[in-house]
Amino acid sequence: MDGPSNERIGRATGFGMVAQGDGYWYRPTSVEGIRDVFEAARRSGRKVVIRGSGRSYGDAALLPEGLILDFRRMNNILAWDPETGLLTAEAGVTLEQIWRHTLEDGWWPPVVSGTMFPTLGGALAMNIHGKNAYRKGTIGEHVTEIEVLTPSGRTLILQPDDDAFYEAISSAGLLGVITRATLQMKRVSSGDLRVLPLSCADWEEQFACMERFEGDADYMVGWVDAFAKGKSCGRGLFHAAWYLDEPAERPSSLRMDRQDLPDTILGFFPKSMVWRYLKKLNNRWGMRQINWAKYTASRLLGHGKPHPQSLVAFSFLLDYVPNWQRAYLPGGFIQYQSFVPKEHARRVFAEQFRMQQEARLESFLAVFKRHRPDRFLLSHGVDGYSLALDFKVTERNWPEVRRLAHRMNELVLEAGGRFYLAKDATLRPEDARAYLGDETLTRLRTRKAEWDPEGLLSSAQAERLGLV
C-alpha cells in the first residue's frame, strides 16, 4: 500500500459539524488491507485513528495530519440464523443492514441508538445504548464474540469470559480494531411497539415516570423543555413502550415496507427539505416557541392515549428528517450528555437547566433516559439517570458553550457521574481522569502497550483528554 499522498487527503467532520480536521483517508477491504494502513502508519511516523460512519458527535473518529482507517467498505453480514438469532458481520455493517437482514424472520437489534446509521464496529468501539438500558444495557452485553486486529499484528477471538473483551469494546478505537462481531438478537412477534405517552408537568412527573414503569416497559424515554421555569422546570413528554405479540406467524408488521421512514410529510411535502426550514427557526426565540407548542401539544392532544408505532420508527427518531443537523449550520452543536446516580439525578439536571437558562444558552434538544451499570473498561453507564443537551454553537457563542459544559462538568462529577464518549466534544484530561478513576486509566495504558505498542492507535478526542 501506498503512503500518505496529496490524493488520499480529506476533511473528517464530527456529526455535531464542530470538530473537523484534514487527515489521509483509506478504505480497506480486508484484513490485510487494514494491515497495511498500519504498515503505512509506521513508515510515515504518523497515527491512525479508526472511523465508522462519524456518528460521533465531536471529535472522537477525526485525527488532524492522521491516517484515517475508514472500515465501510467491510460491511459484509458473514452468517445468519434465523433459529437462533446469532449474527455475525463484518465491522462496516450497520445497524440498518442488520435489522432489515433479520426483522423479516422475527428478529431485531437488542440495543440500538437514535440512529440507525452507526456501523457495528463503531456501535461497539463507543458501547452504545438506547431506550432500553435499564433493562438491556448497552450493546456490549449481547454480543457473544469478536474478532480483533491489533497494531502489533495479532488477531484475537475474545468473549465474554476473557477480560480483553471488556476493554475492547468500550475503548473508543484506541486498542484495537474490532473486524467482526456475532450479536445475539431480540426475538420479536410484531414490528410494532405499544407506545403510551404521558405529559408530565415538571421534574417530579417525569422521574415518577421512569421509577412507576421501569420495571414493566420493553423501552422508556422522556423529552424535556430546558427553557421552562420555576414550577415548570422539567416539563416535558414521557414515552413507554412495549413489544406487541401478534398471533400471526408472519405478520405484516414485519415487512420491509412497513417499517420504511416515509419520504413525505403529509404525503405531499419532501422530508429531505425540512432542514432549510428548521434553520429558520434554529434560534433561542424559535426553539422556544417549539418546545412549547410541543409540550402544549402533548397535554391537550397525546397524553394517555396509547398508539402503536413501528420499531424503526420509535427507535430512530433522529432518522425522522433527513441531515437535520444541517439546521445548526453555519457552527455546528455539541451533545452534552451526563449520567448521574439516581439519588443525585433531580437535583443535577434541574441545576444544569438553571445554569443554562443564566447563561441564555438553553439546549434546543433535551433527552432523559433510565441506566444500569456495566462492567466495560470506559463505561458511560450508571445506576440513574442521563441528561442529552444540544447546544448551538457558534463563533461568537463558542467560548461560553464551553465554560458552560465544564460548569455542569463539576456538577456532574461531585454526584459521582460519568460520561459518554461517543458524545464528548468538551472534556477536560481533569474531567476524563476523575470520572475513569486511575484503575481504569492504568487498565488501559497496560493494554495498550500490550496491544499497541508504537502507540499508533489514537485520535483527536483521546490526545485531547490525555488517554493515550
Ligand SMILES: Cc1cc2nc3c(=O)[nH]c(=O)nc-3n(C[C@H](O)[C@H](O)[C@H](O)COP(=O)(O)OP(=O)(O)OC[C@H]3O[C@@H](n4cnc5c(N)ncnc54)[C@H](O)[C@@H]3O)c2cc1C
Given for the second form:
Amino acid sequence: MDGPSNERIGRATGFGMVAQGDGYWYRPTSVEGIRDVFEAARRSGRKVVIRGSGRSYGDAALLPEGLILDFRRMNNILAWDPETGLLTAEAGVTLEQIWRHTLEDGWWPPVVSGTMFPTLGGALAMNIHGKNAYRKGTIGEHVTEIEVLTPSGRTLILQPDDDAFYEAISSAGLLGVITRATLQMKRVSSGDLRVLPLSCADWEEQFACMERFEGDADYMVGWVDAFAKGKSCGRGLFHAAWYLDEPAERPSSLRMDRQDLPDTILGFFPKSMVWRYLKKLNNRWGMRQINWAKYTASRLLGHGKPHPQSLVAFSFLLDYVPNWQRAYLPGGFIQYQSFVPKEHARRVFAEQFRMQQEARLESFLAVFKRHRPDRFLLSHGVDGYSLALDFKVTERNWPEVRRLAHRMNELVLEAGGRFYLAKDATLRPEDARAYLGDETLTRLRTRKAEWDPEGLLSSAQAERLGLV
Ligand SMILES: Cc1cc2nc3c(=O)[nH]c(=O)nc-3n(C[C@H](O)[C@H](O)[C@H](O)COP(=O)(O)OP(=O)(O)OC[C@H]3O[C@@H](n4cnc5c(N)ncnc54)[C@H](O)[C@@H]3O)c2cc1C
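Same protein, the form predicted in complex with this ligand this time rather than the form predicted alone?
Starting with the chain above, the whole complex follows.
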C-alpha cells in the first residue's frame, strides 16, 4: 500500500538538531501516493512539508503538526546515457547514488555539496552550490528538465526556457513537488584531482589565493581559524584543485573501491567512534586548540605541495567522520552562512570575526568560498564570497547566538549580501524581506497562488520568515 496508509507520527530534526518538530510522516513511492498526501492534508486541515534527507541545517524540512512528505522511497534512476552524460532520476535519489551510478562511465555530478547524502529534490529545492560555484554556479544550471507536481494537482514539465523553471528550483519546497529531474553530468577522465594546499597567514592571503586561482582552478575552498585575532585574523588553509587527465581508457581511479572513504583512521581506529572523542573537545578551549593545531600543521606539512586526492575524499570531506554533528549534542549547532559582494567581503568577514570573538562565541568551523550570481528565484548567489560559520548552541547561549547572528546580518545587508535558506536557523522576517526584495517575494506569492492556491505547502522556516 502507498500514500497515507504509511502515516506515522515522529520527530523531524534539522541537521543542526536545534530545530525540531513532530509531524505525520508519509513515505510515498509514486506520484499517485503524493497526490494522496495532499488529499490527506485537505481532509485534516493540515499543511505539508516536503523532506529529502533532512540535510538542511535549520527548519526548512520540518513543520510541527504538519504532514511530512518524505521523498526517500522515490529514489529510482530512470535513465542513464553514458554517451551524453544525461541522467534522469526520481527526486529522492541521493548525490551518492548518482555518482556511484555514473563514475565508472567517466561522469561526475557537475555540482555537489560538502556531503553526498542530500537528495536530488532537496538539492534542487535549495539550488545547492559546491566548491566550484564561481565556475559552475549552482546545480540548477546543469538541469535540462524537471517534472513538478503542484498541490492543485497539475503535472508540469519545465525546461530552462521557462520562467517557472527558475522559480521551482530554489523555492525551498514552497511552490510544488519536484518529482523527477534530468541532470547533465560532467565528463571526467580521472577519479582523482590534483590538490594544492596553501597555508594563509591572514585574510589578505586568503583573498589573494582566491583571486589568484579563480580563473584557472576547478575547485577552491578556504578553511579559516575563527579564534585567531589581530594580525592573524583570517589565517587558515586554502585548497585549489584541478581535474586530472589520465590517458588510460578506463583509469582505475574511476573504480568504486578507489573512491570509498576508509572505515578507519590511521588504519585501525574505527571512524564511527570519532564523534565521541570529538565531543570531549567540542568546547571553546578544545576547539581553539584544534584550530591552532590545524593551522600550525598547514604551515609545516604540505604547504605548496600538490598531491592527488580522490573526487570523493576532496568533495565530501564532511562525510569523513560519520555522525560528527552528534559531537554538538545535547544543544546542537547552527550554521550561519552569509554571501557578500566581493568589494565588501574582506571587511564584513573580518568584522564578523571580531564580533564573535568579542561575544566569546567563536565559530568552531569556518569555511570560505567564491560564488557567482544566478537567476533562480530565492537565490543565494552573489559575485563575491561566502563564509559559513558553525556555532555550538546550548540552552544558555542560544539567545546570545541569535543576537550575534542578527548583528552580523546587519553588516551583510548593508553590504548588499544574501543568505541561504539551507543554512538558516536565525533569520527574521525583516532580514528575509531585505535580502530577497519585494519583487522576488511578489513573484513567489504570485506563483504560489497559481500552483498552490490552498496554501498546502509550507515549512517551519517559511512560517518563521513569513514567506507563505
Ligand atoms: C555536512 C553538510 C554539508 C553541506 N554542504 C553544502 C554545500 O557545500 N553547498 C550547499 O549548497 N549546501 C550544502 N549543504 C546543505 C544541503 O546540501 C542542502 O540543505 C540540501 O537541500 C539538502 O538536501 P536534502 O535532500 O537533505 O533536503 P532537505 O533538507 O530534506 O530539504 C531541503 C528543502 O528542500 C525541499 N524539498 C526536498 N525535496 C523536495 C522535492 N522533491 N521537491 C520540492 N522541494 C523539496 C524541502 O521542503 C526543504 O525546503 C550541506 C549540508 C550538510 C549537512
